[in-house]
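One chain is shown next in structure tokens, namely the form predicted alone.
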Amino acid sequence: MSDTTQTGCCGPAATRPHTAAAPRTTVPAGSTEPPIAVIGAGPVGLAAAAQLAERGLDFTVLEAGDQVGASVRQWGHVGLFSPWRYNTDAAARRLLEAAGWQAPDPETLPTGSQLVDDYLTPLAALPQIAPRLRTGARVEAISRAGYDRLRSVGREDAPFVLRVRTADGSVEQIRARAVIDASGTWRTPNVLGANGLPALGEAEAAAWIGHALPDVLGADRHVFAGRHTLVAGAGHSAATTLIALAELAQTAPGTAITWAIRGADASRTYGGGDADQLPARGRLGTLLHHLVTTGKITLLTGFFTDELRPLADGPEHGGIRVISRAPDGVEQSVTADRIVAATGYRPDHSLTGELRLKLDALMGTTPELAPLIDPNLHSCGTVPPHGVDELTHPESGYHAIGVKSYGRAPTFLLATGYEQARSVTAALAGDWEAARDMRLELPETGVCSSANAVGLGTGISGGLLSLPLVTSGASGSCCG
């Protein structure tokens, strides 16, 4: 987040008219209203907590994992392509610095583990947040007290009810006067099937399939060394894994790599190169292109995964055949020992089944936000500033922020999520002037056209081949 109005391909942000209905969240002195519930203690959820703490609003943070940043920990070995100055929230920094926190060098590139250890963990430990944070508390459903989705009269006056499963397996219900859903998408990866459905045999082939960002050069080395891996997906999580596998192949004989994408070419993944304002992100595509053109990675284009056929009882005994059937009927196949499904993520809307949400048919986000983030039109750096107006649903008082707010778009940046958190919390405090004063500076990708829009995120750092790289819409990191 920045105090500088964005310019360039997005232009300066303008103050918007008051189009969204103000949530009923103003708390009179001595009120016994329940707190605001924040779902998720990742970077964006804790940013919302910091913003709420600064405004003196009561809140509770519910984190499904056993620690803050639990999803980020899953890719802790990966290095972000964006430096620290893009990865921290302004309110969080103010609270931390008041407690004596020393900010990391703003120009260095942290790993996921460093983001958690050096930023999220001390933030969560602050006295303004720690007493209001619960880990091991998974939100399974949200509704209104006494109201299913059909009932209308008096609905906005009823508190939200969150059904929460705790670490010991028990279930409880928590009331809230508003909900900020920053639960992310890490736990709901997309399937391999090119049509959005699981490929034929995908469930039976689960033992052969891993998801985005395995620790190829570390804890998962034994899974990939000396084996043939098929990486499916055209985003930056795929690129990260491909480059790590190419590095592994230098020291592990027999390691082979195939990359399968639906597109006719990989220019979208190669990205903006030297035109990218984040050099590490630009170098990613350049390096991947080199590995493909020199034959270290075999690229299959026009590959529409439709069926998986295991060739043995398990991956330790044999490989798996992956069959592509294109829309025009053309069939091709490849046999591999392992599959990395770097096919992106999608939001889980099942927990809001009793709320009145309005979702864009294409993106799975609010209709107001959808055209601003459509990856057919935008890259990360060309998404204009947006906030509470674009994130408002018919269910007053519920807002999804962070990567979940983007639906299936892979163009999310942490800085965007922090600005969303600031705008929504300002609205919940009744400060609509601040809520609509959208100011954001994002680094451009160098690929602003629809033909070259790219998803962004995190990546591997260290080693002979690797650079600080990226992942697509995965984790609530700098993008995911």
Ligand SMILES: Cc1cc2nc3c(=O)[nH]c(=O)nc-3n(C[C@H](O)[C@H](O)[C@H](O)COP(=O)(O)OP(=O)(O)OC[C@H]3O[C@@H](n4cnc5c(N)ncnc54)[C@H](O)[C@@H]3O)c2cc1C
Given for the second form:
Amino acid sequence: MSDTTQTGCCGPAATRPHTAAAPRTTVPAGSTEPPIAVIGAGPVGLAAAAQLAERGLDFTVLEAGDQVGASVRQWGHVGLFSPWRYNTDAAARRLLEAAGWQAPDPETLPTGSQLVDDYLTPLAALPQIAPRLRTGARVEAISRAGYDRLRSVGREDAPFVLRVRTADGSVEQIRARAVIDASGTWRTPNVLGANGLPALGEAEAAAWIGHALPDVLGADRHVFAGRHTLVAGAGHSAATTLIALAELAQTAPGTAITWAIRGADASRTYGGGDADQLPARGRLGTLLHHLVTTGKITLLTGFFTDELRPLADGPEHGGIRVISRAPDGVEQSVTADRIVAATGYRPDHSLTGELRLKLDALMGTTPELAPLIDPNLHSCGTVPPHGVDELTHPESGYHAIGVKSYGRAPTFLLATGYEQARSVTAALAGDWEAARDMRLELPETGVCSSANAVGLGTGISGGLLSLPLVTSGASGSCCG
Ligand SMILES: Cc1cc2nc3c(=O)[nH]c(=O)nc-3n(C[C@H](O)[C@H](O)[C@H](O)COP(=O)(O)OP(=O)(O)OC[C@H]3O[C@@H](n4cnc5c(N)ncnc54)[C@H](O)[C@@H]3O)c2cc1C
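Same protein, different state: after the form predicted alone, show the form predicted in complex with the named molecule.
All chains and molecules follow, beginning with the one already shown.
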């Protein structure tokens, strides 16, 4: 059996054999226009769902994982650095409380798992959301029905088409009148290569490389105990892992730790110590500094990862050589058993290749949002309120919200994402007054890092390392 495909304006009509079943196109029964599609059932996607439910708008949430909060679950053992009062959405709270939910103590710091178990899971189970939520549904691409990126006339009236791969491997096409893309960045971590491209041999070395934030003192202990780990990256994910590894080294002989950063020194990660205007950041940095100066962690500065050379046919049989080639020609290398790539995240723009997006050249956000969240200028708490006006692309009806909206900036906070969700859903409802009435309130300090985030939740004790840790603090970079 074959079908006929027009290859372009001037090419011959070609035939090609079917290689798979034709995708089905789903338009929910009884509705005159398709629903709004929300991509991702993380905290911000579910906040959008709650906002849409309150406004009585039809929607469908498509979640790639087999449960809601699938990405947060991956770092479930890590403590959040912001307390509960900043971690829940107002519409979600209203719906939950009407169903008898009891909000957790607003001043306590949940772990990622608690955020999923105590908030996202009950939210997703509400009757206003559960029938409209599909797990195991990964959006692979988005376009507009009958319109490639080039075609303009009538474009805005054409529904979106989302190509969705389901858990059983089949493909569906789902129509939507608008798309709220809250798919996050967790699934697309940055590569190890210092120039943003995968280092030479990085793909072949995948078995030696782990994602940021492994559960070093828990489920992943066996991976790191008695081994030499190289941690690459200069943000809080790297610091969290380094401090956990230092804790592990106290009870697992042979555990060795090397920390590689591109910078000439680690002062930005250390912060200002006692002189830091943010005391908690100062203490966190001081702890890491202490571990480096006492030789528990070997710091390699000016390290520009360029090539990875496995020394065996698998990590259980041997280590890996990591070679740095700096722009000034200086070469250095280190041999380790494992690598933790704590090099940050980037949004997956491949989903939207057929849409008309305008992206800031530096950070991959909308150009209007970029200057508001530039990590060189803003910490988590100083990002100004923003909403639909800053989140609008030339492709009308498509909005990325949540951590994806921040592109490569590491300063995203849930509270910001909830306000984005509120503004965008108000605009989709035609309520422009509410959409532009921005109400974001973030404390300037006290939410961006905590000892919990660097180990208290996993057993690191201040006393053990002879340095007091605190339970809240702030930093210019949340999670990179
Ligand atoms: C370790 C860590 C600690 C953090 N601590 C805090 C904190 O204390 N306070 C704070 O405010 N922020 C914190 N953040 C930052 C941020 O709030 C979180 O990253 C948060 O999870 C972002 O929510 P989100 O809904 O935008 O994205 P995510 O939580 O990443 O959710 C995205 C969802 O989309 C799904 N998905 C992805 N691709 C597809 C697809 N193609 N099709 C369908 N579904 C898809 C994923 O499975 C996932 O469920 C932290 C981040 C990290 C990594």
